[in-house]
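To begin, one chain is listed below as structure tokens, in the form predicted on its own.
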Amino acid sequence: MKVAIIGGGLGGLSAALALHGKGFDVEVYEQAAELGEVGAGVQLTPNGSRALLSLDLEEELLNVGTETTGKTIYLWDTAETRDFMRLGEENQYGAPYLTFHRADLLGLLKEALEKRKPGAVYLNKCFKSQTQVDDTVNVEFEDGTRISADLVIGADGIHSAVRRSLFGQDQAEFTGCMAWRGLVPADAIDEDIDLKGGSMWLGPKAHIVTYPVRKGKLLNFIAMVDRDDWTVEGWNQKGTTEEAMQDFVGWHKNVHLMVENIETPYKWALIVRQPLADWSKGRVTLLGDACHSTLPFLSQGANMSFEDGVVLARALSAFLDAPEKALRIYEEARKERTKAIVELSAKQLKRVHNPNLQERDQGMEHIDREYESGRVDTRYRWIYGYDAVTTELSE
């Protein structure tokens, strides 16, 4: 069976990993000249190194992710501590937690695609339309070339063209948050700042979460700004240091060091889309942010589309006479988890921009309740506990 993935991200590259493994034929189409991704990082939470380890990855996984020691809070002017989670050997979830330069796990995934299929991703094929005739998906490309696969995945993100062929145009709505990204080097900061863990900065109108890629060489951060005067979506916007620094006037100076070493500040708006009801129709289906894009506050955007493709892949494994069907299971069991997981991320705005972070005490206190242990443990072991490779697929 001929398959054919529309997009060659994260998403799309591991959902071609996991289909090869079950014996498909995968063929990856991006628009893009190269593959590649803006310097940022990506954050591979237990569920998801779960989904990649299943695809043979292990070796690769660790060898060019960073394992982090755990996470801390931190007051936004103060720069007070307090344990949010260990990491580690006292990971609780069963499966590791690291820490990626975006480029470098894509890299991997496309090194991994290319040996087990050589030739299997095709640049420069930007899709513009696909039709059905009997059990055949047609696929025209903006250049003119056009295929037939058995079945077409849409992995193409937020913007997804595919997703806009199958159920129009989406509507959009601006969160009243923007955000900043960029990395820090090692050496500008280390002296001053934990190389080791993860760090979220809490504060009554912002939160900044950093953590160490490329084995601490790299220091990644992303900031989270309640503003009403960026509107564009889309992480390639180059801001400034100036700007940025407009943003933390009276934050630790901590906040300042890292904020004037980024190498380039990128801003990006951050925009909300409610989860499709439906991502198929008939031999088409939608994975990852083509379908349910989540804002960033759980870390989960790459880690839901690496369950899905693994997923997927088991879906299709096991109902090969019936692909259709086989697109409902996948379905079925995805999008219950994936609307909760975009739903909670949205309400984690009020928890970490919370006016009463303003002052000390109440701020603390706030802190105290949130990321009580028992509490953290309540909001993060479903996610990070969740296996694509067991869960069930009901008929």
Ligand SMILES: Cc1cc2nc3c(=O)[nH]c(=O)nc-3n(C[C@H](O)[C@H](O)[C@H](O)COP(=O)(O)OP(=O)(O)OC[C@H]3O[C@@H](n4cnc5c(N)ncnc54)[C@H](O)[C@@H]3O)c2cc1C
The other form holds:
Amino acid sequence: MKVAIIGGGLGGLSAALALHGKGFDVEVYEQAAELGEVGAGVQLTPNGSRALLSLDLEEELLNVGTETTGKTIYLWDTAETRDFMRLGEENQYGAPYLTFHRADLLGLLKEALEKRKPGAVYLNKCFKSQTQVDDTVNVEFEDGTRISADLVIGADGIHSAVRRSLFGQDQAEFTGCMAWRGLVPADAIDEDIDLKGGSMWLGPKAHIVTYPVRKGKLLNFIAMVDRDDWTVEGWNQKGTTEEAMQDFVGWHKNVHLMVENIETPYKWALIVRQPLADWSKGRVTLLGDACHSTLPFLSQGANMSFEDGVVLARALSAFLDAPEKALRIYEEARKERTKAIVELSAKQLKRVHNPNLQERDQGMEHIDREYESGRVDTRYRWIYGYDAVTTELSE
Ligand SMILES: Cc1cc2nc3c(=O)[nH]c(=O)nc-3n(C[C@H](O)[C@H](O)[C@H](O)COP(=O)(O)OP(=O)(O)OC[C@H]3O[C@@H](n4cnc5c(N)ncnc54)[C@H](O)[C@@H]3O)c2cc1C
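How about the form predicted together with the named molecule, since we already have the form predicted on its own?
In what comes next, the whole complex appears, and the chain from above leads the way.
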């Protein structure tokens, strides 16, 4: 069966590996002139690493990724700390918690696919439209070229053209929140900034997440800020250090040190979309951000796309003679979980940007209550414990 994947991002490439592993003839069509990712990090939580490890990528993931020792919470102005999560040797989720430079993770998936199926990726192929005739899907690209496949997967991200071709324009809503993201060279910052574990700085109208990538040579910095004057949702929008600093007036000196040393600060508007009622029509389906884009507060966007790829490959392989049924089974296995993660992620906003955090005592009380170990475990165990390889597929 020939499967065409539209989009060569993290979701598309990992799905290609999962499908190739099950014996499908898979091809990836990417709009860009080369496969690449902006300079920023991505956290592979245990559920995501479990999915990727099942694709026979253990050596590559462990070589390239950085295993986080744990996460610590900091109060925004005093830098008072609390434990958030013990990982590394104390990780209780049954699979590693790894952090990556996005380009490294994408590069690792790209190399693995190139090795296993040379020539599987076609560049400069921007999806335009699709039509389904009998058991064939015909795809046309913006350059006028056409291909046919037995099945098409739209892994073309938040602004998915494949999703539009199936279900029309989506309803997107700005949250009033934007993100700063970028990388800080480790040698530019003080030794009292943790370069082995992750940190989460909580403030009344913003919060910051940092974690090491490239084995601690770089620190990935993401800050989510309540601000309604930036509404562009896209990876490549650059801001300036001066503008970023304005959002952290009054914050601890270590925050200033990190912000001042971000190599290129990128800006990203946080937008929410309602979950889709359906992901598939006939022999075309969706995967990753194309069908369940999420706010980044639980770091699950890419992780969910890895799970999608593994479950989709399993469903198609189990129902080879009935691909449309396989797509329904894939959706049923994935919709409830991804919707729950998207909803929980949206709810995090009140927890991480909370007026109680303005004052020291109330702020620490808020942190002690919300990040008490039992509560943290309840919030995260069902996410990190999921196994895309064994989750039930019901007919
Ligand atoms: C601030 C921030 C931090 C994040 N941190 C994390 C994290 O730590 N962990 C995590 O799991 N997730 C994180 N995410 C989310 C994660 O980045 C996305 O969920 C993930 O990249 C989705 O993968 P995807 O393959 O579905 O889409 P994308 O990565 O967007 O890839 C889509 C691909 O399709 C291509 N494409 C688009 N249109 C077309 C077309 N018409 N034709 C052909 N190709 C096309 C694009 O060029 C791109 O290569 C974060 C997001 C943000 C905003």
